[in-house]
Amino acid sequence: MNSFMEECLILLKPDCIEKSCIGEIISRIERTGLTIAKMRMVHVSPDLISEHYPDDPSWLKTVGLKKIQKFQAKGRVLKEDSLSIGKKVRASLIHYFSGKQVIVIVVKGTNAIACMRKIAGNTEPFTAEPGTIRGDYSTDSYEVADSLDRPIQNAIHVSDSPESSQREMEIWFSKHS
């Protein structure tokens, strides 16, 4: 592969198969030029979900500040810290994937990634573009999430760089085939 050719890591969530748009979804991913290189719809054991979103304090960090950031841009302050605020979001996510199903596809193609991040649109569909996957396919918001206690519906998760797609690839497809 050229140094532009990458492979994405999706997953369509339960939410996106509890709405009955795989196949449009499926469609749009197609219509990018990316290859859908493999697919398989997976059973979600706490096990497998725990691996995918780790028990990492770096990148539970990250998340809880970009939680803490979100909400810094709506005038809202978090009073927790962002590890503790990671924390929370991870077992939330554990226990919102546990026992449902998705569907995970690696697609490949020049700067799949991006093109992928792209056409996804912006982490809470509430504020993502009308057009992309989460602008269409969900209204949810940080708050409205919050206040049900459960994570943001999405529809679809995206890998956000070669090394996070790498590492996701082998949780997927090669450790629990």
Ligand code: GDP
Contents of the next structure:
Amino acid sequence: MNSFMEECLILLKPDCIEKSCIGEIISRIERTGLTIAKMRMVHVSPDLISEHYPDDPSWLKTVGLKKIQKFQAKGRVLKEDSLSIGKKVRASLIHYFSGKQVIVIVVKGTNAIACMRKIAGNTEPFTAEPGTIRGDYSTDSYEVADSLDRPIQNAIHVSDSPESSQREMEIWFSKHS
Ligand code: GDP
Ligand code: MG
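Show the form predicted together with ligand GDP, please, the one above being the form predicted alone.
To see the whole picture, the full complex is given below, headed by that same chain.
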């Protein structure tokens, strides 16, 4: 055990299950040398996914800001503020996941969170690097997802910090198991 040892919560999202690429993505995770510590398939309720994607202004603003910056880089200015973007995305995530299945995985190892985010790639598959999970398993973009009024389909969720990983593990493995 070293002080860089982490646990990271992963969701293989409904679009990953629908495309039958669960096995390939699990193989990619295992190739990193990280260990799969827990895994289960869960039928997602609105309550569960509402807890996972929290109604927390700071998280909502981060989601919105990421989009604003991404559009700025393309030379486009969004008029909407980060909080209202985040609220729209959260509502769309709750609608999309509810009633569907996900695979929930806890991955353990040295620098697990940063390594998993690196192999997952950018939120938007269209601009994610080839070789990353999101770059290889989807071509979706902000524009397409927004025009179809659904979340960006990017195959995988990865916790973004040790704190969020801990919070998410409690949601998916303790309270509801
Ligand atoms: P992640 O950590 O890379 O998964 O991204 P976030 O935590 O910022 O957002 C959560 C999820 O919401 C993303 O994985 C996407 O599926 C979706 N999403 C984020 N921003 C947008 C957006 O502007 N439009 C749409 N349609 N979906 C979004
Ligand atoms: Mg996130």
